[in-house]
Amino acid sequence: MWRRVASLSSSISSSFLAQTASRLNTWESLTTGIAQQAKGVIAPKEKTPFITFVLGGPGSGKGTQCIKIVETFGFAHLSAGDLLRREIASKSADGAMILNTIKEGKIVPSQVTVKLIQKEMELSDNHKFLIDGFPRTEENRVSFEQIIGVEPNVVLFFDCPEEEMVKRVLNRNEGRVDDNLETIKKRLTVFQALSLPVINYYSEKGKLYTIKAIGTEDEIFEQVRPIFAAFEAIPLNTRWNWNISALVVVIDMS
């Protein structure tokens, strides 16, 4: 359902016939939603997804802060790295390819990662997603927007000095295949070359929030908390009415 809502605007402009069908579907969704809102019940799957990208170099503390965001604000946490490692453990053909790519410190093909993320989003009952460690390249970003059909609402960038990231990765001792000095150096080089353009892109769009990732876990989270608290403070009916107005404008102008 969330995918139908997210793709609504693109379907309206495809052709006159598609526009007509889309208008009927939109009106049905709106009237159903209004009735549900009046009862105080709107199923999560009927909400437009709220997507947060969580970016930062290896060892910047993304995963730790994602746990705190989940606990405090109720997001579903999708770690691109965890999804890839799960695929490796499955012993599939894609898993073998992913393993070799990671060992070389390279980026896994965009479509592979996006499809894994898409599958998890579709299986979730949540509508708020933290997508951790993705997109890492401009190609990743474009593939996500093309396949999933939405842009992120928020992009967090955990800015951490390289020497601190190296120290954290070598000390965490989680048994990961990429937690060794040679691979971490490769990953940092790749991050600098490929991920910074993504960060700059979202900065120009006004969606980037830079977090200084030095200090205790709680100190860092105090930089993160106000970002999501601000969105949580917007009343549901205000967000709902804004969405209705936007859809009506699209319909009236087409």
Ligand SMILES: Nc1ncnc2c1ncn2[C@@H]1O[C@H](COP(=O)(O)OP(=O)(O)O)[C@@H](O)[C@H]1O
Contents of the next structure:
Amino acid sequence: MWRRVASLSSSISSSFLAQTASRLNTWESLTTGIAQQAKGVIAPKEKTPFITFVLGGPGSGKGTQCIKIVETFGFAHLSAGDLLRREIASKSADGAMILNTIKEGKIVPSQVTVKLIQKEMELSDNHKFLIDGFPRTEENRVSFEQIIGVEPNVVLFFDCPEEEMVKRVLNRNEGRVDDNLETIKKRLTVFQALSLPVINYYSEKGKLYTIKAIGTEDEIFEQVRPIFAAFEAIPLNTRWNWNISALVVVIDMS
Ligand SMILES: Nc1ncnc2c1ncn2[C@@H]1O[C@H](COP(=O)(O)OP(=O)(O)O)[C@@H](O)[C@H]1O
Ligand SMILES: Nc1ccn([C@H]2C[C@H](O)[C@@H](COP(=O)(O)OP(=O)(O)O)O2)c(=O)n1
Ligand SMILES: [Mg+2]
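Show the form predicted together with the named molecule, please, because up to now only the form predicted on its own has appeared in this conversation.
Every component of the complex follows; first up is the chain already shown.
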């Protein structure tokens, strides 16, 4: 059980501590949100969730780097695109609508995507989540906050030039309905118009880590690794919860 044992003024000046602290939330908020949503069916989990949003344009290398983060840091990988493609394949009620939306390079209504993410989070034994390709719009972002009830600890942005993204997507060869030049152009327009505002939002909140997504997969991962290594270095039984006016020390008494 988490107990608050002290509340300190915000005089601690280390930027690392401040940045790190701002990215850690208490477990209570998620358990409350999920428990409310699940109407008590699912028992609260025991660990503080650690949520990373993985953002970047189509072909910027999000999925590729997520695999490496999973291997190295043991996260659960929830790809919004994969969850939506699974709905299409399962011929669910929303399947046809999702397929048409993806073919058009547009964004699926947030409630549909958030519900799929929520289900995966509830089913997972893990407490560290990489949410890949989400939120892609401000509507996505607000919907997640409202339905799940938490904010991310870390937001990664894979920053890649458009020509490189187009080249990678056209070579991806996974048989995706949206990996063609016509749809990619639409997706890049949507990324600029709807996803960049989300990236700016997290930048202003001090949660954004921008990765230069050019180079080999390993070179790019060397930019990613220290971000999570820094969080791993925080002692397991100590969590800092940063507030605008106060720093609250939370010590695990279990
Ligand atoms: N650093 C890289 N250099 C060249 N190709 C890459 C790199 N990272 C990923 N790729 C390839 O580019 C394509 C898109 O990568 P992917 O991880 O699916 O991107 P995203 O999930 O952002 O759309 C894939 O075929 C992948 O193998
Ligand atoms: N939050 C999301 C994520 C994906 N989608 C839809 C629209 C996207 O173009 C497709 C594919 O997403 P996916 O993340 O798999 O695509 P990339 O890996 O960036 O190429 O799914 C969505 O509507 N909302
Ligand atoms: Mg992807």
